[in-house]
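Quick heads-up: it's one chain on its own, the form predicted on its own, in structure tokens.
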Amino acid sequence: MKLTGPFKQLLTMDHLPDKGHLSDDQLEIIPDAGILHGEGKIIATGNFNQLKEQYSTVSVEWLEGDYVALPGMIDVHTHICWAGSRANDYAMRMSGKSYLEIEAMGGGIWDTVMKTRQSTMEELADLVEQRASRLLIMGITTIEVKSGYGLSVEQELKILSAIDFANRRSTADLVTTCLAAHILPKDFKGNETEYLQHICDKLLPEIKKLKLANRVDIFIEKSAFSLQAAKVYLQKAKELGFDIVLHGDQFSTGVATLANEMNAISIDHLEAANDQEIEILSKGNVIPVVLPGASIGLGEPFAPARKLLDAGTSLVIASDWNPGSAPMGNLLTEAAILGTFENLSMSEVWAGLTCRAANALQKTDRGILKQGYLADIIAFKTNDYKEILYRQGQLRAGMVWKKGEIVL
């Protein structure tokens, strides 16, 4: 066992509801705190001096200076397994071209697919590990990673294997999602229904057999897959034992009803969600995941986070880090900016990065600093937690612990 501290403030993120708006006075803040941990888990939190007296024989990890501690952040939506660059796409967007126009001109997702297909599994695993390491030192201790830049059975298996290999070498925890239904590949000889059936028949059973992923995602949009085709695909994925999530309501609406009907874990994007979509989501348990990095990268409006919370839904904030629409890959900055535009309280932002984010990955052992949970801890060199979001990403995590082991 080890006692770490003292922390000027410790935000446990405990005792917060899973849905609806939050005020900052709901935050449990322990002053002059310590965290007792062992074998990767938290044993106790509380006043540092009291814990030191109670557990007088344990080693102490003394902190010099003022630090504020929080649970490690959880990024529930990334695409960090890719090769190549889409800087040319970004330049065209800055010149006034839309996302869909760039795709029609040969850019977009298909451009990354072609570059990623040229890389080996080992090369992709190295890239994933490098990006995961970057996120870890920024305080993100659990990272969801999607496939989707292979778009064939062979190539998707290569990408999923690369993520699995990177996870075995990475200090951060990687959670894999199959996004073979990203777009209809240009080299597939058939329509969307035939492609999705092909994926169900040839790819998903193999993923289950090799234990490469437990989650399936699909992009529902005019440039990707229709609601009708998605419904059939998701039903088959569920029959095979996969949990499902959806890319929905990014540029057009209509996905909320399907998300509820399919008992999806989350619906991610929602930049185009209107009042009707929000009302539909408020009647179910689907978790809205908003992606401010995509809004910043594309110059599009932010998802209606304030309205979603006021309607009584949950709200999770993720980076969508990818080479095209969300190249920033800085979750804390993106969340701080979203908070200012959508009038989110600091507690709503932090819940969307920690305890509520854990729910979106169905991880019941993290996102909160309390007994029995993983000792995934981040600390910022300040004496007031409000400074962290106020600095909009400029105040970086000064210390990071993964399962009780210090990594930064």
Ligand code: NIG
The other form holds:
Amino acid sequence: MKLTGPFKQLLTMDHLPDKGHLSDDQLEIIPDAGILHGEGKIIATGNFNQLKEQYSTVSVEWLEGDYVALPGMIDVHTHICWAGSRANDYAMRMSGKSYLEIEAMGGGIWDTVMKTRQSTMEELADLVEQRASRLLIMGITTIEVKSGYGLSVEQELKILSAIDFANRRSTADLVTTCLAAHILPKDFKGNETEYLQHICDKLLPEIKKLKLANRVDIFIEKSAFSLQAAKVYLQKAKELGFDIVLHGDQFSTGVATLANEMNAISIDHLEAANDQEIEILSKGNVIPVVLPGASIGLGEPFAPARKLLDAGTSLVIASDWNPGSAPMGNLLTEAAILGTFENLSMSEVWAGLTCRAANALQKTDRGILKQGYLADIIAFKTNDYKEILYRQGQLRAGMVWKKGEIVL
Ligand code: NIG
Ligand code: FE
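Give me the form predicted together with the ligand now, not the form predicted on its own.
Starting with the chain above, the whole complex follows.
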């Protein structure tokens, strides 16, 4: 057991509703706080001096200077298992070609698939581990990672195994999602329905058997899979016991109804979502996940985060870190920028990175600093939490604890 502190401010992120708008005065802020923790979990939070008196024999992890503490961030949408670079795509985009034009010219996702297929499982596991530790020292203590650059049974299994391998070696927790339905692979002899059927028959049962993932994702878009084909695929994935998440409404709309019908956990992207889509989402429980890094990477509009919250949905913010559309991989910077463009309160941004993000991964043990939750804690060297988003990612986490152990 250990008492860590004192923190000038402790933002617990407790007692906030799961959905709808939030104002900053709803934040629970404990001044001059301490966190008592043991065996990776929080035992108590409260005034540092009072905790010290109450637990007088416990060892103290003293912090010199002013720190503001928050729950470790949770990035619910990444594609960090890839090889190669798409700097050429980026150069073409900067000079005016669109993402979909570049895809049609042989760049895009398929280019990364070709490079990722050439890497071994061990090489990919190393890459995932390196990227996960880069995220961890930025304060991201839980990271979702998708497959999707293999696009054959064998190659997807290699990628999912690499993520699994990296998870065993990483301090951050990785949550794996199967995105074998990223695009129709150019070397598959058959149409989208046949490919998805093949994945259902040959890949998904194997993933279950090997316990490599519990979540299935699909990219629904003109350049990827149709709504009709996706519906059949997702129904089968559900029957096999997978949770469903969707890449939807990135460039064209119409995915919200399917998301509700499928009881998807989240619908991610939404840059193109219109009022009708927002209204549909407001009637269900699907969590909208917005990906400002993809808007910044592609020069596309941000997803309508303000309107979503005002319509009463949840709002989670993730990085989408990938070699194509979202190469930055800096969640805090991306979230701060989204906040200014979409008029989000600081509490809405932080909820989207912590407590509400935990819901999108169905993790009930993190995202809030309170008794019984994981001691996944980040601390910034400042005396006012507002400084963090104000500095747009340039004020980095000065200290990070994963399950109570200091990693930075
Ligand atoms: O979420 N939209 C589809 N998939 C990824 C991009 C992957 C890539 O371009 O390599 C995304 O933006
Ligand atoms: Fe994505």
